[in-house]
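Quick heads-up: it's one chain on its own, the form predicted alone, in structure tokens.
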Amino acid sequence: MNHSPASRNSQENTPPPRILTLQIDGQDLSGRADETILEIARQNKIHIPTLCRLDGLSGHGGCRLCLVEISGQNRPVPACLTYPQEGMVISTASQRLQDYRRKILELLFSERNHVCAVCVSNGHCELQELAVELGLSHVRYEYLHPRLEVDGSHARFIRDPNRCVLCLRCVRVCAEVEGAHTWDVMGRGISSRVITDLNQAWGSSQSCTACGKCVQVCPTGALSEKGTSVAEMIKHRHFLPQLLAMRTNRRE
């Protein structure tokens, strides 16, 4: 792509992001001011659990599993949306944070109908993997057991809202990568639902391109492909790192 002289001069005159020093879990690290705490942690092989975050998509901060503690602040903050400041001291795995994360997972399991034994994504589900990672063996809250209608109207795919965790990955990938804007959210709080178009059946959508990107980024079995077995539900997200690299090059 050719850039005008004015555009090139603007890029050349843009100062590079500041490099900050900070501490995460006792490690002295450095990172760019335009990188989130989660990005800096991952670059330094520090694991912070997350469910709604996916490289290549915009930050959402909905799942709250990536909460971290910052010295001097009373409230934990989402690592995926928080940018560092010089001298920050951050904790990612305190007992308080682990308790928060287990409670969040318990609420996610109790809110919908996550029955791993009969789920098409059993063994390839990020919600299931997080439960194992955090040692969640049972749910202390009462299950709501909503009766949400499964949408099998699409020729290739199935939408099961009983397994949706409202990470909104499908909404973001459809808008930001495919540009179709097929998915959206209806309702508030416990009544929130991911819908196609104006709450129409997926198969009757005029905007869906049937690209399957939404299915590939879904962390659970809420979106799946018809006729696939458990082993075939491994997600392929090769297009997202490529998109991220393109965006990075465009900024530089």
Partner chain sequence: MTLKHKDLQQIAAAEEQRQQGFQHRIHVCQAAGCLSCGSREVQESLEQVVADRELEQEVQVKGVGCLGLCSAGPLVAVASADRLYQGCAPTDAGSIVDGLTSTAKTDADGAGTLPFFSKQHKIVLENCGSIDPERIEEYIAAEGYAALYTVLREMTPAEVIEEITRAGLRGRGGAGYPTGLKWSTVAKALRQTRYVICNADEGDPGAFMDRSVLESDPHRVLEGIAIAAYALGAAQGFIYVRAEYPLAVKRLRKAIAQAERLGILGKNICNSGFSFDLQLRLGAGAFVCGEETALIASIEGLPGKPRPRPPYPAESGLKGCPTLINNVETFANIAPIIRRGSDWFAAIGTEKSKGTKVFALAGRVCRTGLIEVPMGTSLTEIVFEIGGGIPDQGRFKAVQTGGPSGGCIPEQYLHMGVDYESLAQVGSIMGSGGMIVMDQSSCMVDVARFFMEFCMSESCGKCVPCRVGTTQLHALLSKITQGRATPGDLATMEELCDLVKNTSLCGLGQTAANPVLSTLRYFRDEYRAHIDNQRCPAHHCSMATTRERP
Given for the second form:
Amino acid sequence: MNHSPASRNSQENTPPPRILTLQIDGQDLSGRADETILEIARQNKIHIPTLCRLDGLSGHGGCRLCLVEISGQNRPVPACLTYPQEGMVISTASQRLQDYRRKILELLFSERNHVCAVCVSNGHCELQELAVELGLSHVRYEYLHPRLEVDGSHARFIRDPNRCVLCLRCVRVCAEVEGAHTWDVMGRGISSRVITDLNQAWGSSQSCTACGKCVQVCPTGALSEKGTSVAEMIKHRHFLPQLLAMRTNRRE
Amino acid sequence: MNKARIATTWLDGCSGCHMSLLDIDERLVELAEQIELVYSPLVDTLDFPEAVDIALVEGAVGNEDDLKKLQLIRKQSRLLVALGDCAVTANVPAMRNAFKLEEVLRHVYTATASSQLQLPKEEVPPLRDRVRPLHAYVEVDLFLPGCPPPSEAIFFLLSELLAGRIPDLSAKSRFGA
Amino acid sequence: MRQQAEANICSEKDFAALTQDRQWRQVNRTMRLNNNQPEALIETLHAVQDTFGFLDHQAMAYVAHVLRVPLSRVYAVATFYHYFSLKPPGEHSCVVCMGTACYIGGSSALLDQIQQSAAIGPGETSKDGKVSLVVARCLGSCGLAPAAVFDGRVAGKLNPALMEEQLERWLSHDPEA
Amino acid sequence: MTLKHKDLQQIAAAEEQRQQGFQHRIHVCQAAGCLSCGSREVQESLEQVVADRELEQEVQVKGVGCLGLCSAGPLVAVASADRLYQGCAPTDAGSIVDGLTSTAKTDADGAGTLPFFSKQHKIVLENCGSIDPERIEEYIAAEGYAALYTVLREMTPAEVIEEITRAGLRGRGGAGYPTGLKWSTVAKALRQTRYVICNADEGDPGAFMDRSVLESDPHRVLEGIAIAAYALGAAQGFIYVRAEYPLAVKRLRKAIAQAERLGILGKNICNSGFSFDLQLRLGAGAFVCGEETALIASIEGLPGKPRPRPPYPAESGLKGCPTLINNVETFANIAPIIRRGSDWFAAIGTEKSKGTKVFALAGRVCRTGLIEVPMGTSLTEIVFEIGGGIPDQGRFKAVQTGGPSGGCIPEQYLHMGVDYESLAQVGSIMGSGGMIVMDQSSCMVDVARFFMEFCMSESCGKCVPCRVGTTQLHALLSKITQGRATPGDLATMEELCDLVKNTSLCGLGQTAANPVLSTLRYFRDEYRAHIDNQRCPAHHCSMATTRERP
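Shown: the form predicted alone; wanted: the form predicted together with its partner chain:
In what comes next, the whole complex appears, and the chain from above leads the way.
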């Protein structure tokens, strides 16, 4: 979390960032040395799929969907955390990358119980949208079907780990923006689970401020508002850039 | 012109995909001129026929009977389409996979039942340990996800196939839709 | 007694008492030596486990409080690292090496034997609280494969029969075990 | 206190005098392997016999670090007469002491000529088994800390880095990155606060080299770390050691305390103006912490989850400062290089891989234990001459190097000299030095499954390909070993290997598929036999009688 663009900028006495020229998907572009390849691509209307990435939160690099190829390097790199170098030649949509992205999505779908048909986020889900975008018609890997309890103990929100993709947006928004650090990840590997406090019912958490930021940033139906039914949970993300802008203004 | 021999069936599902098929409405007439429906829950045929051109299969594989049917369909059809989320992902029927089969049976047949508290032994095909999608068992040629897939997408699928083209279904439906 | 404390894990008064508690001397010392810095979390959890044999909720809440680390972070660290245990250990401990040499030498047969004799798998403690089973990545005793550690003593060149003998000594209250 | 060169010499001289006072010196191995089969009792019994016969003035009995031949423990060496007793029991003490004064030949004569020892070349292990690891005086008497003293008094940091660079030393932790280059990168970094970390979180299943070095000769590692710290201008260092190695932890603690007492660590070392504080940090059972950025996270008190590199720790590591991370064996090579010069070191080994490598030789081989050979030594020499070949008339099948990131090397490459490049060429890696010999009773599919299970349970869970990919690979491999797989599963598995290798965040995931890929490369037949005929050629896997699939 020390490596967000923001903290790179704020290092003492850094001279103004250099402007570099680079090539993305055949287009000659320029970008600042302290902006990630993803940011530069977006400025130039080049779309790269992402999932764990969310503007306003630190970079994570876990979902691997934004992998891009840099010529001269065999292994693709995450666009969200890679900074450009002068003359870099980048490819964002090769057959190989699209193929990797589809397989990564397949792995995500196989990991938990993503039953879109009965999910509060059906139709408003980033995982579902990615499947459409990447043309994923079916999952070849065996579904793991873990047995996970839904936590309805909170007065206003529901947590359904069956839909969780471990993007850690909830963990990051709670620690970095709200400052409560109610969420974290217990265990490791395939047994990783997002938890509140000492792995207790959300409703009994003493650190949670019930601000709901985690719910709004969650890309799937893993966190939702109580009272929403199938396909009714629509998330509102615009608060985050606004909130961060307001805070920056106040400081200055 | 020879009419295309089409079969449809449902395995472990809710028949909603067939409802969506019927929702094609008046254009069904248009289709009917080009096809011969040789087997379907909607028509009166007992045995799955041979030399089927296109088989639309709804539902997941949940019991031994589903599996036997599916294998027969695969053997006797040129093109097998997984129709809808249950066939493609195992969907809702697979929600029991997180539990042990005995737990599921006990819950359904004794814990929540009001009479005849016993597990079925005869006349009901034995459940398999896990509910799985079609492609876990047989080669599937086309996948049309959706719960159910929109009738528009089913119509597109059929008309493209009848026109001799393999349809690109990627923008036509999605998981859960 | 410590388990009872779990009901009320976050009382400031309890925490104040713990800073003076002799039982917690090593834990408090570790935190103090590190100026109560959050970086000392892993060192401190080691101290807790050295003292009490495992990490319970009260201990985690106390450490979180003193080091000013979020509760969820303490839990994350305590469960990420397999050396830490959140359950009290059994009276006797058996660590089976699952390093490559031991695996090639048949350590999975040892695990099967333990499952059979004591009905426990890796990470579990027998119902009577007599024996805990842990698997290790490598004990560094590859020359003695397959190896295990019984209550801190390494035993090498084991087989299921020898394993059975050892378990029997523990489970049957043999004072010489 | 400030240590002077004279003081070091005095300590060394006093220690030598003490040693020479004894007519006979008996060394009893007190490393993990021998301890676990009762070497402590053997030592106590020897001490008792010597006391009973009132020979304390003439006969020294001392515990030493690893004598190497772990499979034959407990080991007792008579250092004054080149004798090695294998498989000793406490009741043997009398006859061992009898043997000291007898000129009659015994079975134990000529330890040095045993092929297990004569083929070896010891640099890292030069003191293992000859000094008492708990006494700094013995290390000093064996030229210990002389290199540090030389460096502090006579060399500039740049000269030290130059010397290491010219020696051609490469990192012994696995990837073989040039040590000198790594040092100079840190030394060039802008920020002035720098850290040195010794990675002693040895985690490969089947590897115990670092453990043995730490338990047998801890000061050698301390000296290497201190030299590195001087070269980089680091004022603080950490040794990150596995909590599962209690003896190594204890001996390191003791060694650090002894060095601090003599002023070899701490403030103004040897009056040079250079200060260096070295602390221990205990790992807690996470293999992924061998990865540099995960290790740093762990030292910072966080779950050991890697972050993408760049930035590399050399520019931004612990607390955002330039950080050098080398492993135990790398640091153990530093003092000898300084003492004897880079030319001497560069003359050992092969063109691109200099010096020696320590291996933990284990598995289906007659003599197992800790060995050190020059780079380029052939696998035949290691397995058949040093290791004595396969026991019970078994037939060699493969040797596994590099642990869960490595591969299985088949018979046709036995003649190959072992160095970083040659191992990579045949689809394995040097790794940290685990070397497991397998015979016809090992099923290669099951070996791949074993390593995949390891990677799956050690994956930190941060990135999708490693977290879910290793789980799916493990499921596919299990399906194969159970005889339930189809040819299609094999294709799915190979594609998945490619995905996990190329898209995972850190080295753990990027190499997790290696054991599968290398066994597929050389033992595809075995995979096919499981899939096509539900047959395990090694008769290891129990196959399902009927396949779930048609």
